[in-house]
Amino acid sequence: MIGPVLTGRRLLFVTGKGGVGKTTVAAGLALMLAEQGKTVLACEIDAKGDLSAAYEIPPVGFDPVKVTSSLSVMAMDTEASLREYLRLNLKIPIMGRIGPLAAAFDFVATAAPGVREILTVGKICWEVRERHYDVVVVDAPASGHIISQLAAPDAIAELVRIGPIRNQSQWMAEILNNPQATGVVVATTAEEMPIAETIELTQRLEQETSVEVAGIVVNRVLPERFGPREAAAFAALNSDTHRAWIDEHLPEGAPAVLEATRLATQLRRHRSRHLDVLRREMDPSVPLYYLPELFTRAEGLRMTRQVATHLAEELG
């Protein structure tokens, strides 16, 4: 079952290898669903601070702050989490740090798999049924961690039969396995061991969870500036036999101006092998976005609003 584009879910989580620009396609995906009239809730999972960054405010915490009217930003911390659901499911109002409780916690959680992963998937999840938000973005850990947290729920079930923990990870799972309602979307770029990772991420996710794939998106793909004729033109004119009438006859930075022609056909010939591959193995019925290089070097929040309008462009 195909479920709607990007922005006809409610639940995103964005993940990739490191290095992707993983945080930068999160920021920008949660602020061009916000300029489209939804209300967002940004939230990174690793605290790193990046996702604050992409916005240009200070770094946030388990309180949302708002970047915007219908934007808003979190930081996942484990002990707020466990508080809050020990406040909200069963009732135990709790001041300050929660000391023993989080240190047996965090012995339970060390030797039962899915107990960590399940108060962090769980607060996202929470924030959907609630509906406080049309759609909560995750900037979700790296490639390699995210099959965890996402069968969490469904690990749990397994060791728990009855009770109320089995019934908060059974809804959770209602929510994660609908694909009307979540996704994931896997940031790469044209380049061999981010494809090759993406690849066999999607078919984990297959294999190891019922999360469906939202979309794909190539991050950083090169612009075909030149066509076959212009580069063979330039490769000639960067050969032996015409470098003396060029140092002759054009100015002084030419040469070095051809070699660069030469350098960027060339790599983006090599990075489109790289995106045949992708194509090839990929499921037909998982779309496909890509975004620019964008050759600047600004960062925060520019960036982000350049990601985020060529999302739109390529969503439609």
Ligand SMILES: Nc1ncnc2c1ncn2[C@@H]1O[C@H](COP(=O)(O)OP(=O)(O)OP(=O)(O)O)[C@@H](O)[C@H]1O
Given for the second form:
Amino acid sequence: MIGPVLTGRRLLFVTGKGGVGKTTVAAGLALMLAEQGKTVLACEIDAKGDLSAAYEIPPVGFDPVKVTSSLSVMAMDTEASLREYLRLNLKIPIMGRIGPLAAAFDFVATAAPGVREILTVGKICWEVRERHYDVVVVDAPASGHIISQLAAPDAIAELVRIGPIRNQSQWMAEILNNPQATGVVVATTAEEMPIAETIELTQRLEQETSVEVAGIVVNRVLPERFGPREAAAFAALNSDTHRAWIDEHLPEGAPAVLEATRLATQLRRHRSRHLDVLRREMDPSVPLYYLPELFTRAEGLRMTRQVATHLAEELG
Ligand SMILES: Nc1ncnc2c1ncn2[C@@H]1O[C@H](COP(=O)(O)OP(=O)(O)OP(=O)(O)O)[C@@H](O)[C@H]1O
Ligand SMILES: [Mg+2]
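Could you drop in the structure for the form predicted in complex with this ligand? We only have the form predicted alone so far.
Below: every chain and molecule of the assembly, starting with the one above.
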């Protein structure tokens, strides 16, 4: 079953292969939703500080920081999440670091699979359940790790049959597994490895979790400057007959320019071939969105604003 359009959901996880633009897409998506009048929490999982850099603010911690009146940013911290959980559920106020408990927590979290994941996904689901924000956008970890996070509540519910832990994992699973509420956005580029990973990830999400893929964002799409007619003209100009004339009559840099146009055409052709593979392998009900290569030196907020504008056009 496919839920509402991407923008109609309340919890969006942006994932994909390393370096394809997860943070860029998550930052732009959160800004776009905030500009549409929603209150938005953007949450970074790996705490590298890239998400705050996308908004040009200093690295954030577990406590959300406002970027605009409707957009807040936070970074996940599993120990802080545990502290908050204990304070809210057991009414145990814990000031500062947990001290010896932190070491015990580290031990448990390392030894027991799913503990770190449940604290991460639990905090996110709790923000959604409490309706502190209209939408939560997660700059999620790369492909492999997201599966264990999204499957954690189901896995724990299966292990623990009764009691408070089961109840906790149950309401989380209800949020995650409800396509009206939650969706995964897979970011990719039109290259061989990212596309292969996208196909594998969507299959694994379907087999190993009950979370729905809300859309694929194909990032860094090259503009179609040259049609078949121009491509034929470049080929002719690059042929031996014309090259001799060009070398003789045109400025010294001309052959390099021609070479660059040939490469651009070739690159685009390769990318469109990879995109064909993606379209063929994907469930046709999963929408594909396109984000162009931004040929600017823009970094930070300027780039995030451009991404938000492009996404707004794409997502309608
Ligand atoms: N559409 C685009 N046009 C130009 N540059 C882009 C575009 N999208 C992303 N980039 C650049 O590519 C780099 C990687 O992007 P980003 O950090 O968003 O990827 P990521 O998937 O979050 O990486 P990681 O796996 O390391 O977290 C950044 O320098 C970013 O500015
Ligand atoms: Mg990132």
